[in-house]
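Below, in structure tokens: the form predicted alone, a single chain.
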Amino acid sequence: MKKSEPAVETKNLSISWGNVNVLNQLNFKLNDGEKLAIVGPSGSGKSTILKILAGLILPTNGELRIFGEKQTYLRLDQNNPPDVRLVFQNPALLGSLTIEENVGFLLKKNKKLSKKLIHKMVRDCLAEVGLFNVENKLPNELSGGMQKRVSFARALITDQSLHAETRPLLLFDEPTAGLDPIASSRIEDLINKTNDKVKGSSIVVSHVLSTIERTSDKVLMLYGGKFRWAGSINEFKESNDPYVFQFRHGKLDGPMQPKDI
């Protein structure tokens, strides 16, 4: 990857489910090292953007480039996929695999890495998120909060032999939804720590104000399949734009109507 290439660039990106336009000609760019929050009401298509970026679904129309490479196939169909790491809202761990097997899952595809080295890499990543001596446990033997941290440890895993020239793109889908303020702060700190550790670029999808403000430096407001506002996090805090103002203050009156949300 050339340093001048953005981590993400879209041109008229669109996706439809039947006659419903979920995303309608979206254009945005995420430069290397930037931290972006995509915000908006529930059902506005935020998570759909992450699924497209992660290569889980394909857009109906438009163009997507990741690290400068045009994406035309699902991630599973690519021989050398870009280093994109999605942290789901739920931990999304494989229940029949141990924690070590979950965290080091992708590393086992690299025949050059020994079991001893993979074990060390997994232990180091688990330690980064404050987990020790859990690698032989199954997911159901851990609390929900610990499982969440395992999913972050999985996002820390880097196989430099596969992605020596790129810094990862980290995607976080509603990472603090349903959590109390203290638990949210811990996850927000973990998002920042994970991003700093891998020196990547990140996109956080959220409707939680503290998460948006603490984990991003740019914000895009999504509603009705289109971006309605874009700006820095400081501009987001002060903006009187009707979409931003309604979202930040939870107002019923405004351009985003409950019947559409």
The other form holds:
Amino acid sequence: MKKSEPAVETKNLSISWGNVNVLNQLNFKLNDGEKLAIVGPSGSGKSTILKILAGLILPTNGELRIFGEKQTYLRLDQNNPPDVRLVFQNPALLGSLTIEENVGFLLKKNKKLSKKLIHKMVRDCLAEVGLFNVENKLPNELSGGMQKRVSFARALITDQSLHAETRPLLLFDEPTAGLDPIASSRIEDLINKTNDKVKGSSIVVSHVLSTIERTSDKVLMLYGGKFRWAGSINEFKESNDPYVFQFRHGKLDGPMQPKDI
Ligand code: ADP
Ligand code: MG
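Just the form predicted alone so far, so send over the form predicted together with ligand ADP.
And the full complex, kicking off with our chain again.
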């Protein structure tokens, strides 16, 4: 990876399901080290953007560059995939694997790493998120909150021999949806800590105001397939833009209306 390249750059990125243009010619750039929030009502296409960035689905049209490299394949079909780590809303752990296997399974692909070293790396990452002596447990033996922390440990773990130079792109989809305010604060701290630790760039998709404000330095507002507003987090807090105002205050009046069913 070339250090000066933006983490993400899109040109007219579009995706349609049937004849619905969910994302309609989106252009945005995330510089290396920046922290972006993508906000917008349910169904506006936020998760779809993250899935495209994670290489899980392909856009219908347009161009996507990650760390300067044009992305034309799904991630599993790529020879030299960029270091992109997606943390889902639910922890998405594999139920029949132990916590150690869940966190370390990507490292296992590298035959040069000994079992002992992988064990130590996993233990260190679990300690970073405040979990101890859980390596041999199965996911369903842990509470929901602990499982969520395991999913962050999985995003923290880095195979230095493969990614010595890279600063990963971290993607968080609704990380605090449905959590109480204190649990949300803990997850927000964990997002920032994870980001600092791996020196990454991040995109957080959320409609929780505290999460947007505490984990991002700039904001994009998505609605109707287009970005309607872009600005810094401080501008977001004060803007009287009709989209931002309606979103922040949960108003029924405004440019964003439920689609006719
Ligand atoms: P958000 O994350 O902002 O709530 P999504 O990205 O999940 O929104 O979805 C955006 C829109 O795309 C929704 O209207 C959804 O119904 C539609 N959509 C997402 N995935 C598919 C799919 N595989 N087939 C058809 N429509 C889809
Ligand atoms: Mg979503």
